[in-house]
Structure formats: C-alpha cells, structure tokens
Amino acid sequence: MRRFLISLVLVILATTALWAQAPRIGVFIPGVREGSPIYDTMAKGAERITAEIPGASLKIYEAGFNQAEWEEKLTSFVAAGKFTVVITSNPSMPELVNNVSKSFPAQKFICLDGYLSGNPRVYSALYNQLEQGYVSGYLSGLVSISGMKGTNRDKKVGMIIGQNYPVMDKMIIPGFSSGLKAIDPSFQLDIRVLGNWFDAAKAADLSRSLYASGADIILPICGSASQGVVKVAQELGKYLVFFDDNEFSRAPDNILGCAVLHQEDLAYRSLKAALDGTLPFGKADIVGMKEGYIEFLDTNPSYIKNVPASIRKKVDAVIQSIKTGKLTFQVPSL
C-alpha cells in the first residue's frame, strides 16, 4: 500500500509538473473571427501548434469593431490570462501591444500583420502587401482592357474599403494602383470607404455606384461586408478580385484572382519559434512572396478557367520576378 501511494504521489507531481509547463496560448482578435480571414486564419495557425503539444491550452478571445476598446480588452486579457504568449493581428495592434506590454513584463507577444521594432518582449511580422496589391491591380488593368466579356472602354477599377488606416493607405493602395498604371498610366482607381467592417448592404450600394460609374473590377477589403460585394457582381456579370485568402468558391464566375496571405502557416510557426526559445523578440521581420508567406493563387481552376492564357502568362511573369528580387518594393514607414 506504501509503495502504491508513493507511486501515485509521484504520478500526480510529475502531472502537476507537465502541466506548470505546459504552455498557455492567448488569441486576441482585434473584431471577430467568423467572415475575417485574417483573424480566423490566425487562430487556426494557433489551434495547429496547440493540438501537437500535450497539456497545451488556448484561448481565444474577440474584442469586436471598436477599436476605441481594444487596449482595455487587450489589457484584461492579458491579465486574466497568465498566458506563454499572447498572439494578435492587426496593422494597428503593435501600438497598442507596446503600451499594454509595460504593464506585463514578463509577457510575451507576436502581432502579425504589423510592425513594432526594439521591444524585448514582442515579436513583429508585417507583409508586405505592397505586393499583393500590386499583382492583383496588374492582373486587374490586364482584363480591364482585355475587351472581356463584363469590361468595357473606361480606363476605371474600384476598390470599396472598410476604413483608412497607415498599411491601406501606404501599401495596399499605392501597389494596387501601381499595378494597373502599369498597365496603362491613365488607369483610375475609384476608392470608396465603407466605414466599418460589416455592413453588407452598404457595401453592395457602393458596388453597384462604382459598376455604374464605369468599373470592370472591384478589389473589397471590408470584412463580412464583403458578402454585398460579391452578391452585386453575380447579379450584373461583374468582376472581383480579394486579398488574404482563398474566396474563389464564393463566386467562382466572377472572381478573377485571389493574393493570399498564409497568415495560419506565419502564426504557427511564430509560435513554434516562441515556444521553443527561438523566436526572436525585439526584433520586427518582412515577409512576402520570396518568404511564401504572401502567394496569388495561380492554380486554381477558377482562375484558369476565367482568365486567358495571354492574361495568366502576364501575370507569372511578374510573380517570378518578385520572387527572384528583380522586382522589389521598398516598405515605408509606418
């Protein structure tokens, strides 16, 4: 009887002692998941690493669309959380994460999708969508005046945004627009702002305003409002084109390319590194297409199928010379 409760004793110490070390992983969504790819791609990332180590726990928190409350939340999270690391996205969040980060010192964080350099305790990767943009506002201006079904003679693309914020308005925007005046200097991008990330009928009012005033294609980057984008073009013929990831089976007809970024395979392996000691905080990366963190889905059957050979074999070209350094694109100051 002695032995087995000695024996017992040193079962339960030794789980007590897995568990002590087991780390605790903490999400924090700057919105909501569903409709976001961003964010759910994040968390999916996180869920990876979290169902391969034993005793692992995760929890995931959505602050919703005011940004007024993030810090606050952020804040109470982190308190409540004696988390390993607290993982987050978001252009704004590095702000935010450097201010709530003085407060915990011995948290540690990752913010993907933006950029925070010299804080010991956060780790930053942003990407550079001045990529993304530019290769779907090529692929854009390319079938503008291709003379395809659904375009027409005006040099016109639009673009129906969520909100104005420093990575829309100093990379995204000036690589989709330099994309399509490289097809033609004279091409006009037509931006309409949304206002928020949700409102689906708002969005397709404005998508309807901007296939009437003379755009062939629309690029949406408004969350869930996206669902009124993409309901008008099925309705009058027309195109999309999305960032992030993978929308092809939302409106196979009608959307002409996808640039995604693998945010899930960026947050796992951050964690990984984290989670092994090898992640280095402190210290702010940028990753794109030569990284494979950034991709336009070239293989999709939807895209073969929509656009022609002359137009894809465009495309590539410039994809390849992306990758291969030849073009390059200098990230600004954030």
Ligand code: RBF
Given for the second form:
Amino acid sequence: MRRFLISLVLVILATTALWAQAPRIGVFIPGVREGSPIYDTMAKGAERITAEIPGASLKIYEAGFNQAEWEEKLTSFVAAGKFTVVITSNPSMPELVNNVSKSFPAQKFICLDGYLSGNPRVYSALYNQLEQGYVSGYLSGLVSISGMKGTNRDKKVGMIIGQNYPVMDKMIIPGFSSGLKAIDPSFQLDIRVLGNWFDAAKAADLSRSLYASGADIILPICGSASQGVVKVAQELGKYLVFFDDNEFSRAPDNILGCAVLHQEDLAYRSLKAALDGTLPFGKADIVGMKEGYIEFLDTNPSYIKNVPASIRKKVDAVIQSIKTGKLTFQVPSL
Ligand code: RBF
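Switch over from the form predicted alone to the form predicted together with the ligand, please.
Up next: the whole complex, starting with the chain shown before.
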C-alpha cells in the first residue's frame, strides 16, 4: 500500500511537472478572425501546432477593430496569459509589441506580416508584398485591355483599401501599380479608402462608383468589408483579383486571380521553431515567392476557365521570373 501511494505521488508529480512545461501559445488577433483570411490562417497554424504537442494549450484573442485599444489589450493579454510565446499579425503590430515587451522582459513574440529587427524577444516575418502586388497588377492590366466581356476601353483599374499604412503605400500599391504599368504606362490606378476593415455596405458603394468610373477590375484589401465588393462585382458582371487567400469560391465567375500568402504554414513553422528553441528571436525575415510563402494560384480551375490562355502564359512567365530571381523587388525601409 505504501509503495502504491509513493508511486501515485511520483506519477502526479511527474505529470504536473510535464504540464508545467507544456507550452502555452497566445494568438493576438488585431481585428476579428471571421472574414479576414490573414488572421484566420494565423490562428489555424497555431491550432495545428497545439494539436501536435501533448498538453499544449492555446488562447486566441480577438482585439476588435478599435486600433487605439490594441496596445492596452495586448498588455492585458500578455499579463494574464503566462504564454510561452505570443503570435500576432499585421504591419502595425511590431511597434506595439516592442512597447509591450518592455514591461514583460521574459515574454517571446512572433510578428507575422510585419517588420521589426533587433528586439531579442521578437521574431518578425514580412511578406514581400511587392511580388503579390506586381503579379496581380500585371494580370489586371492584361485583362483590362483584353476586350473580354465586362471590360471597357479605359485603361483603368481600381483598389479598395481598409486604410493607408506604410506597407500599403510603399509595397502593395507600388507593386500593383508597377505590374499594371508594365502592361501600359498610361494605366490609371484609382484607389478608394474605406477607413476601416469591416464596412461592407460602404465598400459596396465604393465599388459601384469605381466600376461606374471605368474600372473593370478591382483589388479589394479591406478585410471582411470585401463582401460588399464581391456582391457588386457579381451584380454588375465585373471582375476582381484577390490577395491573401484562395477566394475563388466566393465568386467563381468574377474572381480572375488570387495571390495567396502561406500564413498558416508560416505561423505553424515559426511557432514550432520557437517551441523547439530554434527560432532566431531578434531577427526580421522577409519572405516571398522564392521561399514558398507567396503563391499565385495559376492552376486553379476558375483561373483557367476565366482567363484566356494567352494571358495566363504571360502571367506564368512573370511568376517564373520572380521564382528564379530574374525579376526581383527590393523591399523599402518602412
Ligand atoms: N487585413 C485584413 O484582412 N483584415 C483586417 O482586419 C486588417 N486590419 C489591419 C489593420 C492595420 C492597422 C493594418 C496596418 C493592416 C490590416 N490589415 C487587415 C491588412 C493586412 O495586414 C495585410 O496588409 C493585407 O491583408 C494584405 O496582405
């Protein structure tokens, strides 16, 4: 009996020790998961690694759309969480994480879709959005001048963006614009700013006005508000290109192309490396097509059905040039 009790105590102690060591992952979503694939895929990557590690736990927190509250919410999240590592995503987060990390010197952070170098407790990975932008712009330009049903003679393409921020202004817009201008330098890019990442009704109004002013294809980068853009494109028989994820099923006849970020894999791999002790905290990586984290979905059936082979051939040539390093895009300082 005594031996049994001792073994029982030992088992309990060992299990508790194991549990105490089990990693605890925090996911801080600066916005809302629903309707924003870039956040949803980050959370999926965290869910995947958590499921693989016995005893690991995960807390996913949605901070909502009031950006003025994010730093305070991140502080409370970190203070209450006792996390092994906290992961977040968007280009505005590195600065907030840097501030919060001063109060929690033991806390490790991963910032995806953002850039911060030199804080020994923060790893960041920035997507080379110039690539995603360039390929989408190149396709949009070719479609706009193709004479395809739903296009017009104006050399005009549109964007609806949630807000302006350095990655948008220095990478996404210049990338998209230079792809367009590679087709014809006289292309005009008409950009409408929504002012938030959720107002689908206002995004629908902006799209209607963009299409009416002669844009035949729109790139929406406005989070869940893109629902409104999709609705109007379908109503009017107009076109869209998408960023971040495979969105073809939302409007298979209207979405001509999707460039995707492999954010789920990036979240999974960086969390795994953080837990293995091999993630280079302090470092800022830049990842793109060559590294396999940006992809243009050129074999998707909707793309093949909607886009003429002559255009696909030209787009493929550009993708190959980027993958082989013949065409490179220098990331600016942000
Ligand atoms: N993208 C989304 O899809 N949903 C969002 O709620 C969202 N919020 C953002 C908030 C800020 C302050 C910034 C700088 C970017 C945000 N983005 C959002 C854009 C996202 O980080 C990325 O740039 C785009 O999704 C293009 O890959």
